[in-house]
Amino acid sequence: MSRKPVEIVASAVENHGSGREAVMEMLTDVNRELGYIPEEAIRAIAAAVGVSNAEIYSVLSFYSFFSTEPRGRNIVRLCKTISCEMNGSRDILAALESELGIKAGETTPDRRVTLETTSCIGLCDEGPAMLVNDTPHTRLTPEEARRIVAGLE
């Protein structure tokens, strides 16, 4: 049974402190355990740190690896930078959307996969590239991308 957001934040305060410098660690702890950051956690972090909810939300919304909505068990992030686009990432995205039956920014109805596009993932020299649950896949073809996501549990 997973813990409630306020319990996760309380543990994060114990582990990281309650200063502004601990906000990223708190968000990461909640995101890691729940797979997203609910409003209850945002309020708890803001209270622990002594800032407004809006300040916490501005940090969390800046980083694409955080979400305020529940996501799938598997997160597929396709790089959308110009270098990956020049190497075919648009074709990769079309293949992924077709294979999964969803568009970028959506989650499959069975919550198996969330498909996201994101800014640079640091693999521009090996594009097109994507991260699947933080595992990099590079020099992708549409067929390879389909095979990867078809094999996700």
Second form
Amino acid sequence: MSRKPVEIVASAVENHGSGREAVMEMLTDVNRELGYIPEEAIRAIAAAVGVSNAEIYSVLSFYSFFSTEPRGRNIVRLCKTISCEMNGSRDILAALESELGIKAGETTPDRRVTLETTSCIGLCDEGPAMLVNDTPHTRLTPEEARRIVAGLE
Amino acid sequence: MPNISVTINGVTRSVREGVTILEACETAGVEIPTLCYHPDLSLAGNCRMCLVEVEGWRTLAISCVTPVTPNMKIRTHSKKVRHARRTVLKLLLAAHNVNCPECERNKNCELQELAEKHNITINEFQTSPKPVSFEEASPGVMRDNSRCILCTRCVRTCEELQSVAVIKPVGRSKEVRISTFLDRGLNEVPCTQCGQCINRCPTGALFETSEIRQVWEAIEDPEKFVVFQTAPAVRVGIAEALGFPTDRSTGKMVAAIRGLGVDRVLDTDFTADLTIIEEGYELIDRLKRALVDGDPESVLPMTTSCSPGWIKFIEHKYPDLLPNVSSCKSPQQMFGALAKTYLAGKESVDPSKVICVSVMPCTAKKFEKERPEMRDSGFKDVDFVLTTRELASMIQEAGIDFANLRDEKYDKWMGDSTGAAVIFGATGGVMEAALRTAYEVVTGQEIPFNGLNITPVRGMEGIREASVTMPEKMARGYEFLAGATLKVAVAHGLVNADKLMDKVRAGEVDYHFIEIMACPGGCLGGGGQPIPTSPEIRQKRADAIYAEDAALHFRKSHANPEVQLLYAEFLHEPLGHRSHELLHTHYRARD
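Output the form predicted together with the partner chain next; the form predicted on its own has already been displayed.
Up next: the whole complex, starting with the chain shown before.
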């Protein structure tokens, strides 16, 4: 049984303190445990640190690995930055969207896959590139991309 | 700090060490264009408008954040600088919705002015104008992010001046936008609707929710009896809003409003005086209950309640301190409640036909009038609120030649004003007015300050305190206060209110009475006042307010003849049954 958002934040405060410098740690803890950062968690972090809810939201919105919406069991993150785009990431995105039947930013109805685009993931020389959960896939072709996501449980 | 020598555009000058290039140039009379810079706020250095060339530097310097160093050679309009500035300006304009005629800030926009000054006629970067990207059902403050240039002045205003911090940059890179918690509407987050962000926005990304159309419709409707009330600070802002130097222009303002075709022009000052009497008696009552009766429910210090931005702030942030807030409605709402009861009777008009329009230096007043509890007259007490800027716009639309108007007087029954009411418009004014009246009520003598000018509570210091010691001989019934020292404090700008209330909550201070105004400078610096604003501008408006006070015949609220008549004929006594019904209210905690 998973813990409630406020409980995760409470133990994050115990582990990392409640200063501004602990905000990223708290967000990461919640994101790791729940797969996303719900509103209650943002409120709890803001209250613990003594800043506005908007400030915590501002911080987390900067990072594409943080989400405020529940996500699927697998997260596919396609790089949208310029090197990958010049190597054809738009075609990869089209292939992924058609294979999964969802748009970037959405989750399949069976919660199997969330499709996202991300800023640079440091694989510029091997683009187009994507991360599936924590595994990088490089030099993608549309067919390869379809095959990879079709095989996700 | 010692002076150092720098060269600005070939002229050697002596400037204070530690100042920025921008400040050094300002002192030297050399103008540098800025956008994200604002004299009320911390430095951001993000817009790049103020770039200058420094000899020996590889890149251009951001003058607003770069301190001068000895013998620095600065060029402010070299070819390199002009090229860079034009490019910066074009890039800002390219991402901006340049549909200027449709914008609230047309002709009063810093971006537009810079584009004109720098002769930007063709912009090779210009994309097609974006549609309006943000509209919301916010009662006072509206946003249109398609006009936003991401300078973050609003963000800094909300956090540094107001301690509210509901707007922040959200997202990254080209998706960055100024937004709120989970991108909600300003009406769904703890925004106080103070509108200070509007006053500091260089473009039209923030503006008030306009009610001009509704007010014109009411004026045109022969069935309606349209009653205008004007807040104290509007009379020192309206000239400025119409493009004239700051001045008090009460008589011209009354004439201009009459010229719009309204039925009665009346004064919020009348209910400001009334507020002083109700609030003064409430304070004396609280003191008696706390000091003599030992009533634990009589909470001190009592705080003022005229500023709707402050009220919304305390409801969100210090709900446990709500019992400290005076139960008096704000002068605007007292006026509305009386306009549809007392005034309707005096004028023999059907109260359902009365339309009460307030002219306010404030955007939070637009929120306040929508509070469901503000219907004690049996109708919506105040129907519409116009900011000083909106009134100026209506005067211009009507083609009224403001400068050549003859001074006119307010209409009767609720048009009398005293100097005590006028100073409500400046920080410390409510305190001063309250002391002028309360002291006299409890001692039977005038407060012993030269010319009734209680200077310790005046000024622009963020938090000020003062004390008044009562004489040994008191008026009958108030002997319990003999020799007592009344301790008071004044705060303006919610960041200062926040500091003060933290101390109240912690029990670190022993004040009896606190005046709080949400906006820096008080109402004269309100979110509905003319744009731009700066410490100098606010000081000029304050000077005009105190000049008006000094020039008025009556300077104490209880001396207001129409207020005396109101008590004699209608209310009967301060804190009486009718007062409680019409003039007092309650508050609630907000998420």
